[in-house]
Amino acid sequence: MMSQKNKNNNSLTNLSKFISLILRHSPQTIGLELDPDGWVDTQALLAGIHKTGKYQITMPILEEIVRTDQKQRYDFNEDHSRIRANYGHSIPVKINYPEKEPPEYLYHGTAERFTDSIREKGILPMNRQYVHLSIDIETASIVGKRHGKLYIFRIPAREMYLKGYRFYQAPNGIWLADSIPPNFLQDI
């Protein structure tokens, strides 16, 4: 038998992604429609999600969300009018992060059946916005893992900043470029 606690956190984890869901590739799906920076109004979002009848939500509910995302996939403005999703966009929103020094090296996780593609082509941001980045190996597994048989690449991202491309970080601490050039690919 589940406890209640479970219970609730499944639903807020399955609340989550049906956000997500909204917020990164569909705002359609509620009738929503995402400014150029994926800015929506609150109170539009949880009309439309109730509107749906698979969830009740409440701003605090919606709150609590924001607030104990581990991946910290969602940011209100400052008095909580609007939302948006920090990444992870396959729908055409240009959501500007500014430019940072990346640390000497960063990680992909992908799958090992893309690595040919990859060493053909580079890491390319394929349906989203940017590149996704790790810090470190480890959260680069977790990623990878999510796709299949886990491979890593290096990026020497330091080197490439120096040479003048450009790399961002999400509120969420997540790395994001443009693309990674199949000559900045390093095998772990």
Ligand code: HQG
Given for the second form:
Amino acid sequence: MMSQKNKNNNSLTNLSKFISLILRHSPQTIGLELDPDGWVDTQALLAGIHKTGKYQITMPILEEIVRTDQKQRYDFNEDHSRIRANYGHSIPVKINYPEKEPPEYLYHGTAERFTDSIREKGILPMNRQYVHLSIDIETASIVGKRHGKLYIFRIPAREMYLKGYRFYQAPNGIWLADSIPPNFLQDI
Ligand code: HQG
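Output the form predicted in complex with the ligand next; the form predicted on its own has already been displayed.
Zooming out: every chain and molecule, the one shown earlier first.
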């Protein structure tokens, strides 16, 4: 039998997934619009989610979700009057991710069925604004398995950087790039 604690965790996870949907892809679902830099009014988010009738949400619950999120998916502004997603958007938003020199290698976990297309066209942002890259193989495995049978590409990020390609870092250590051309895909 599922414990109360698990039930609570599951419902917080579902709520967090819904918040991701709103803040990354589809704010119009609850009648919101993102600012150009991705922010929405926190009270409007709470009211909009409440109105769906699907989730119990209060400011303390939202603050707990933001604070405890394992991947730092969300941020409040200083006085918590606004909130945004830190990465993963499909909507164009202007978040000034710091451009940084990456480590020698980054990794991209994907599904085997995408690899022919990736070898041909490179790694593209697809529905998102950026390609998301992982700092290690373990993290890339988790990302890739979401899509099916895991395949991991190694990316010589430092070499690309020295050749003029830009890399950015989201607040949680996830690396972002505009795209990875086929000639920089390495098998591991
Ligand atoms: C693939 C999650 C065919 C790409 C994760 C990936 C991450 C291609 C899929 C973050 C392609 C897009 C992002 C091409 C790329 N042909 N397929 N040319 N180029 N692809 O979910 O990187 O938990 O948009 O390999 O953990 O999997 O939501 O990107 O398989 O951090 O916070 O197209 O989202 O974070 O899938 O994941 P996604 P992703 P959260």
